[in-house]
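The chain below stands alone and is given as structure tokens, in the form predicted on its own.
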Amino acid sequence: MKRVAIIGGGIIGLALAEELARRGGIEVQILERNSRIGNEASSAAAGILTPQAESLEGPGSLLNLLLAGYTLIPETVARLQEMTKIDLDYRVPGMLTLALTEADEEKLTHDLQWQQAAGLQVERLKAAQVRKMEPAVSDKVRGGLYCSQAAQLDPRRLIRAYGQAVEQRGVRSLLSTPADRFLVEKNRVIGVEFSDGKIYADWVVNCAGPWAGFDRSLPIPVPAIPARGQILQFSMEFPLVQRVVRSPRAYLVQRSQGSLIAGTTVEYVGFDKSVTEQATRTIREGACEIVPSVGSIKGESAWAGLRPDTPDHLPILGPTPLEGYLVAAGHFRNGILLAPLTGRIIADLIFSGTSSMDLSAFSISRFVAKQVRGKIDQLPADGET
């Protein structure tokens, strides 16, 4: 039987283990740092599924994976919740992005514009058309783009569905077990050492996010960087908001169980998950932009989560130089929406060698020097010196 390691017990990493155990005939471990699985940003998500929303560049490789992410969510839902008997909280209410001052308008035309071109569904709205729609929104609103097809979950609740199925599929994990470097023999990674030990795989899948890049001695370490998002939610009876609802600055989220999330920031301090009282500020003054009955909401709790960035804020997904190695990281702020997709792709590969997909544009190569290429051959074999 063939085995895989899976370095990274988040979202992604659950998502690819789920995903290997239900085609059955592989044997699958995962390596999580923490004392519990998913403990890191895809607990300390939002769960917005909007995939124009993140489309750094307008259409474009980043866009179609988006897209092709966001087909998979209703039947992952749909099979977790089936098997676990977890409410996910999943439900589709539309997104509506305001612009409550004169940049906020030129910006919602291009957007409008590069969104139409490729064929998605959006609308312009007169702020009268959003005052209808969320009575609750400033007064000042200007207008604002509708997205019917945005979705939402609730990231906690996915975390523990995964976490679930996994474990009844018969998945190994491994808590408390960070890696301290990869095995390799030759140009093949061959598995994983730890504190304790080591782990022997045919397949070796990095999915650790920020920490993605913890071996530094491989000739091709993945350039991740940690960003830190902070969110408030405040408690309520009432919800204020139908929608996603988002400007600019911030963004809301009501959740079905009585709260409003508002966020973020994106801050690039290291491994630092502090809350901090500028940013807990910001996201409150954004947050009372968009509604301003946020500002007499009394109580609220805060956390702050590390995405999985890269220089150029596009995931690495796939084959390294390294034969038995395969990259799942970089996701920044869709973890949540790629999961199922990368558990595809990845579990594509192992099983074929082949996606579907095009992953060039998401290639680890696009950050490997021409010159460190050639030092790939060059690797001792795992003991020698």
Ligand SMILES: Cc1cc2nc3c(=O)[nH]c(=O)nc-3n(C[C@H](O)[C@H](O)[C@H](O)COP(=O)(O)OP(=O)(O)OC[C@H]3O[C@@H](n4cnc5c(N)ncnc54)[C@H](O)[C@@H]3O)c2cc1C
The other form holds:
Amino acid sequence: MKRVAIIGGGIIGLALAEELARRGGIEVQILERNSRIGNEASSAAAGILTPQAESLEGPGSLLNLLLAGYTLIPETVARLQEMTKIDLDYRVPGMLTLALTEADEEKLTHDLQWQQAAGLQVERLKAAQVRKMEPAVSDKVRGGLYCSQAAQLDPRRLIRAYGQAVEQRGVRSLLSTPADRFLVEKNRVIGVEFSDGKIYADWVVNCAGPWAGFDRSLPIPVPAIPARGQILQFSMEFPLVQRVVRSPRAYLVQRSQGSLIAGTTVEYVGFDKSVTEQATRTIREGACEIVPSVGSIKGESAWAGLRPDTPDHLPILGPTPLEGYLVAAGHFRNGILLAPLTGRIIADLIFSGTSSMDLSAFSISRFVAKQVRGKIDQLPADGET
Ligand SMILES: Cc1cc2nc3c(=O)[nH]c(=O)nc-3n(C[C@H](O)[C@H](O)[C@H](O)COP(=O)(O)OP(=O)(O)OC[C@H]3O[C@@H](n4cnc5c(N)ncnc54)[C@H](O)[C@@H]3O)c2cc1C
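Beyond the form predicted on its own, can we have the form predicted together with this ligand?
After this comes the whole thing, all chains and molecules, with the earlier chain placed first.
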């Protein structure tokens, strides 16, 4: 039986393990350095699933990937809920993007144009229409964009569900087991070494998120960069908003159990997961600018996570110059949305050697160019800030 070793038990490693184990005929092991799975960026995420809001510069390979990822979400949610009986709080409430300043209005016009040109579902709303849809929104709103296809779920429940599903399907998870280095023989990765042992595998998949560059001795170490994001959670009895509501400065996501999530920041501060006063103040201000009554909610909690970013903000997916070694990392702001699709892509490569998606924009070989190599060498190692 073929063996696959997955390094990293975040949402990407879990989704891949579930996909492989479901297809069957393969032995799957996850190595996770923490004592719990999914305890990094994957459990810090807001859980917004909106391809067009997260495409960096409009149409292109990232948008195509995000759209393909979005189509897999409903069946993944249904399968995991059916198997584990965990309610993932999955809904498709739509997203309102607000303009609160003149500059915001210009950005809205730009976004509307490229999204319509790309054939995406989007609608421009006047201020009165926005307030009719979401009465709690500030009366300073000048207008908005509405995308009905935006979905959301609770990432922590998703991790629990994936965790149970992989266990039920016989995946072995080695917790508190940080991989130290890859075992390389000639031009092939044959396994992984950790502090008290080694495991050998036909395929090793690096899903170590922002730590994916942990083995600098490889020909192309993964140029993963940690990008800290902070989140506030407000406790409340009644929902304030129905949809995901955002401005260029903040977003609000209502969970069905009453809490309201407000995010976020993108900070390049190395592997520092601290929650800072400055960021919580900025997020709070951004949230109040959208819905002023947030300011009167008592009781908030805050957390931070490290998104796996890359020098060009695109994920790294697929084969490497080393045989038997695949990478699935660098999902930056979209790892929850892209997890099921990533699992499918990597499983296809393992089972059939090909993927139906064009992965050229996401190949690790794009980082071989000289000037990018320079940048990679300057990236912080684990523990550095
Ligand atoms: C504040 C915030 C909000 C976000 N909101 C959203 C959102 O709304 N929608 C969305 O789609 N995405 C969102 N994201 C992004 C998403 O969370 C990430 O893209 C995704 O979680 C990345 O998953 P991952 O498995 O690659 O990384 P991680 O979750 O970081 O998992 C990597 C795992 O690898 C383990 N590991 C690392 N090194 C080793 C090693 N040497 N050996 C063994 N194990 C190792 C780590 O301990 C970790 O568990 C958000 C992120 C943040 C921080």
